[in-house]
Structures are given as C-alpha cells and as structure tokens.
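Quick heads-up: it's one chain on its own, the form predicted alone, in structure tokens.
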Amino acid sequence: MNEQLRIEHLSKSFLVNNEKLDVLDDINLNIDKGEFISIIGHSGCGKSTLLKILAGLTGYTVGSVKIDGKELRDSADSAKCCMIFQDHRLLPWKTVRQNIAFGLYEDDKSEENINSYIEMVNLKGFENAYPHQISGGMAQRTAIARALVRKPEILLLDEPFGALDALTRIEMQKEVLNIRSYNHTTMILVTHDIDEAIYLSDRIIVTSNRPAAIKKEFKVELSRPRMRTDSDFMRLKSKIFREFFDTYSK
C-alpha cells in the first residue's frame, strides 16, 4: 500500500475563558491508501477534533499533517477529505436527489452521475422523497452518498451510526464496507463501539483521556466477512476492552 496520510507530533489546544485547554497531545499516525482506521476513546477526549483538523474545519497548534506529501494548512488543502457527522444534516426542503447533488459543480450534476450514487447506497425509488419521509438509516445513507459523490479520497466518519437503532446500525456498517469495496476509499472512523471498530477496521487506535494521545494500536487480522460471534473476534474484543478501560481507570 502507498502512504496517503502522515500525522506527526500533532497537538491542539483551545483558549477557553482565557485558559489553555489541551485537546490533542503528540499524535503520530500514518495511514495507507485504502485503509480503514477506527479511533476509539471516551467522549470529549479529542477524537472528533482530530477529524475536524483533517477536514480543514479547525487548525492545529503544533506538528504536521500531510496528505499525499502535501502539508495541510486549511480547508482548501483538505479537498481530498470529506466528513460525515453523527446527524445527517440534510436540507429538509430538498429531496434525496437534491441533497446528494447539493454543492456540486454543474458538470457533475448529471442524472447518470447522481443515479449511480443513489444506487450505490440502495436508495433507488426514494430519490424524490424528502428527509422527513425516510427513515434515519436512509437519511444517513443519503448523507454518505452526498459525501461520496464529491469523490473524496479520504472519508472521515464521526460516529455516523450513533443515533441509529441496533439493526439499522449493523446494516449501515455492511453498507459502508460495500462502498469501500466499490471505490477503495480510505476511511477513518471515530466510534465508542468496539464491536463496530473490529467489524469494519484494518487497524484500531485506542486514545487516552483528554488531551488525547495514542495509547495502543491493534491490527485486525481477521478474514472478511467477519462474524461477531467468532472466537477470534471475541478474543480481540476482550483485549481492546481491557486496554480501553485500563487506559481510563488510571
């Protein structure tokens, strides 16, 4: 694989009520093209801030972030990345098709192009429905299609399934893997769900409490498709579980 993303000695702090608040602490991470990386850690430790830095939504204090060897400085440099949030953030006055096409250049708004992404996320037949007329899972698939239609090389997923019921969440996880196999997009997922991380990922990063630092990395060497009840799956889950809670009990 070819290295696509290199993060070196990355730290981030905010000024809150005139006091310095450290959020990220000396993050070092290299990600190859086409990899699926999950980052797990407790709420408020800085995971989402890391994704926002990669998306160009916020800057960083110290360190270096390079995408394909080019230093990331602002949102213009992060054009290869696209972020999907926990809530779908669809425009309620636009249909599924219009939401997917929103923000595209006219040359990219061809019916054939939009239809290919509608079919990719299994929304054919619902393209003219409005957000209030579809389920939460369908709305999130629309948000994923809206991101993918821009052909990002790196997809940033900030707990995109957190608000879904358990069965819909499992279906969405399968959908993401189907999409990944379709266009080989690099994916970085923030999640609290260890099962989800193992099911989806090539590598899992466990972070410390705030300020977030990388405490442990697990390589997921399980064959696909993965079964959550498989003994190797459960064994890895137990290792990550112990590391996760040992980290936060200190």
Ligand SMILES: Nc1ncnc2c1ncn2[C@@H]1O[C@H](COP(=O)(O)OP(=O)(O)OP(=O)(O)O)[C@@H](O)[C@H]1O
Given for the second form:
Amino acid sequence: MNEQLRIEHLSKSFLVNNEKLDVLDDINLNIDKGEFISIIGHSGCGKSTLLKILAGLTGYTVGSVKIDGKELRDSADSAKCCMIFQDHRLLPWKTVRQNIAFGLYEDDKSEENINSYIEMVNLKGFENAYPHQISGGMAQRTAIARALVRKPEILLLDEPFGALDALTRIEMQKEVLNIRSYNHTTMILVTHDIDEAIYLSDRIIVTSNRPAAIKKEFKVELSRPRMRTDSDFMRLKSKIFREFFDTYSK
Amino acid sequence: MKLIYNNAIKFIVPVILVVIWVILSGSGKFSPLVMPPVSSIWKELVNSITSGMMFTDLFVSILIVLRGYIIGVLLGLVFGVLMGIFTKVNNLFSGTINAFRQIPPLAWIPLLILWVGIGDASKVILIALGVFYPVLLNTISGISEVSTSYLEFARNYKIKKKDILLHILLPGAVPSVFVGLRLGAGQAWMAVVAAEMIAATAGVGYRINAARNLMQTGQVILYMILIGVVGGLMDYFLRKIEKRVVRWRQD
Ligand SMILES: Nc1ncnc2c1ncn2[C@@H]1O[C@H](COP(=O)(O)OP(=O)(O)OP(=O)(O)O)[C@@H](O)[C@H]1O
Ligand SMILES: [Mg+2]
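Next, give the form predicted in complex with this ligand, keeping in mind that what was shown is the form predicted alone.
Once more the chain from above appears, this time first in line as the rest of the complex follows.
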C-alpha cells in the first residue's frame, strides 16, 4: 500500500557496567501511512528504546530506519516523529495555548491554526489555563495537540494514558479516535493494556522479552466503532492474552 | 475564621516578648542603660521622627543598599546564567568564585577602605559582594536543576537553542533565582549596617554606633527594630513580586 516507515534489521544494545545489554534484536517492521500500530511487550523489554530511536533521542548503528525512503539519522532537520510521553511534559510556566504554540514557526502560530487544534482535542475554554490547573487527561490532550500542530509524519505514544485512571483512560481512547477522524497521522502506541490496543489499532505487535524481537503480529479486523464486549473483541483479547501467558510459563 | 486564626498566631510570640520586656525593665533590677523601659523607646521614636533624623538615616542607608543590591543582583544574574548554561564558563570561574566566597564580605572592609576610601563606594561594593554570591549560586542551581525531561522533549520536538534558553531554562530557574534575591536582600542589610558602623556620617548603622557611644540604649533598640522592619518589608515585597512572576506555580 502506502508505505511510510520501514525498519530493517534494527538492533540496539547499551553498555551497562561495561557489559553489553541487547535491547532490540533484529526488528523488521513496515508501517503504512495512516496506520495505527500498537506494541505490547513485557516491562523492560525495549519498547521505549524503539520509540526513542524513532524520535531521534537515541542513536542506532545496526540496521536501518527509513521514513518515506529517507534514512532517519540523516534527516535531523524537522521533527518527523513526535513523542507523547507518559508524563505530559507540558511546560508549567506556559498556558495550554502557549504550550501548543511553543517552538512553532510564525506562520503556524496563527490564532486560527492553534484554535483548530484546541478544538480538535476538546479543550476550548481552557486555552489560558496553566498545566497545574487542568486534569491529567486534559494535560495529555494538550500534549497531543502540541505534537499534532507540528504535522509530524508519525505520532509516537509511549504509554500515554498509563498514569490516568481507568475511566479517564477510556475517555482518552475515544478522544484519540475522535482526533483520528480529523487527522490521519500515523500512530505508534506502546501500551500494556490489551483492551486499549484492540480498541485503537489496525495492527498489534507483540514483542518478546529482552532483547525485544517481534514475536507475533495480529491484524485487528473488527469494524469500528469497536465494542469491548463484542465476542470477536473478546476472542482476540484472549488470543493475545495467551501469547503472554505462554511466554511466562516457559 | 481560619485566616484570622493564622494571622493571629503570628503575633503571639512578639506580644510575649514585649510583655517580658515590660516586666523585666519595670522590675527595677536592671539599669535603664541595660534594659530601657518601653516608654523610652517610644519617646526616642517620636523624637527621631519629629527631628527628621530617622528619615535621613533611612534614606541614606536605603539608597546605599539599593545601589549595592542592584549591582550585585545584575552581576549575579549575568554570571549565574552564563555559568549555568555553559559548562566551560562554569569551569573557568567556579573554582575562583568558590575560593573567594569563603571570605566573609565584612573581611573586605579594611581593603575596600584602602582602595576606594570611606565614602559610599566602599559600602556599595561591600553590599554588592554580599548580594552577588547568593544570587549567583541560586541562579546556577536553578538552571541546572530544570528537569531533563523538558530537555528531552525539546530535543525530540527540535526546539531551537535560543528557545530552549528563553522558554525552558530561564523560566524554570526563576523560583530558585527568587530564593537568591531574597537571601541577597538579607545580606545587603547586614552589610550596610556593618559598613556604616565603621565609617559613615549618617545611616542606620552609623546611628546605632553613635547611640551606643552616647549610651542611648533606647535609640540603639529603636534602630534595631527599624532595621528589622525595613528588612522584613523588603522580603515582603520580593515575595509579592515572586507571586506575580511565578503565577504558574501550584498554590
Ligand atoms: N540509556 C540507556 N542506557 C543503558 N541502558 C538502558 C538505557 N535505556 C534503556 N536501557 C535498558 O534497556 C532496557 C529496555 O528499556 P526500555 O525503556 O526500552 O524498556 P520498556 O520496554 O519501555 O519497558 P517499560 O514497559 O517498563 O517501559 C532496560 O533494561 C533498560 O534498563
Ligand atoms: Mg517504556
């Protein structure tokens, strides 16, 4: 189809106390434009490391990562992949609006442009609030708007709702789908929540324990909007669940 | 109700202190030279106000404090920002500054008098010196303690160096800078009183020393209270400014 991201033979290791710690092991992954991918894997296996490589926060030496055919490490000019962190990382001294507009070029800073993103994430009326004055879910929505306003090629979400309570989480997942109805940015989500992955994704990648390799891939072919209580939903959920259960018993 | 209670509680200790004073000075066990009655301090207050002496003294001292404070703050901020941002500048100066910092500002008095005389200049420099260190150190630590998670965000979002400085590092350092500004204000008052005790013709520190020589204990105490009040007011205003500047802070 419309391939956007191609990861080939990507491996990564860190030196920890002079010992090599393999974190990523021969990752091969192609992602189409507009796709929603979730990555599920055990804690500490290397999921964040993979996202950090895509975000340009960690280098890589083995393998290649290409966005629209261009090697990532050679294209340091623009923020192609914007990361949404678990802690929203909004600047506390800037209002919602200022946070969203921060660092943009003058042209993109126009009132209407910022307003349209504020509306997209349902934050109208809170433009002038400071981060400590809004809820965790609203802060995370601001962070999403701050990323989308840059029109990134790919949005990276590293357990973005992990710090939120269960109800807010579900609200946020709906919100993400709502945003996707306006804006078809490719999204890669790291999560521990199988429900969340099935609810949102087109494809779910299950990684092995460290070093992370791609262990299994599930295409989610359920029609949208998805119901968590549908039998197909549940069936897929137990299938993915068993994937983990097997790993544990080994 | 709670507000009234919180404000009332602040006055308990001062009231007790005054009561003890009244009892002790009225007991007749101490000479008025050691412990003058409260009424004599009141008399001194009225006298110093009607003669205008108090205003002259305050004016002279405040003017010197302000000059020294502004110079010290500006130097502290400039060096603090440069040393906080550039490791090289920090390495260049930190050793020397740390060594000089061990010298109490008051120890500079003899040398300052030799170099620039006993005029205002020596006092202004002394105050600037006392203000410089706390402002410098708190600016440096404020900048270096800005959370690295913001810097990681900035790296990923390709924020320009200039914007990282102006919109992340500097605003993040502001609360710490205000700690330095307030500590510096305290230092400034200490330094001016000490400097005026040695060489001056007016000012609060000079007056305390003159009153001591004339054995006017009441006036000594009056001026001590005055210094405390002015210092407290300065801190109060700095805190008001801080509240306005760091509105974004929780509570
Ligand atoms: N900069 C680094 N230097 C050394 N080791 C690192 C570094 N970053 C990550 N690691 C190690 O790499 C491994 C994978 O870390 P990573 O953060 O990618 O895991 P994760 O899958 O995101 O885990 P979690 O689900 O708990 O967030 C961990 O063992 C971690 O200690
Ligand atoms: Mg992680």
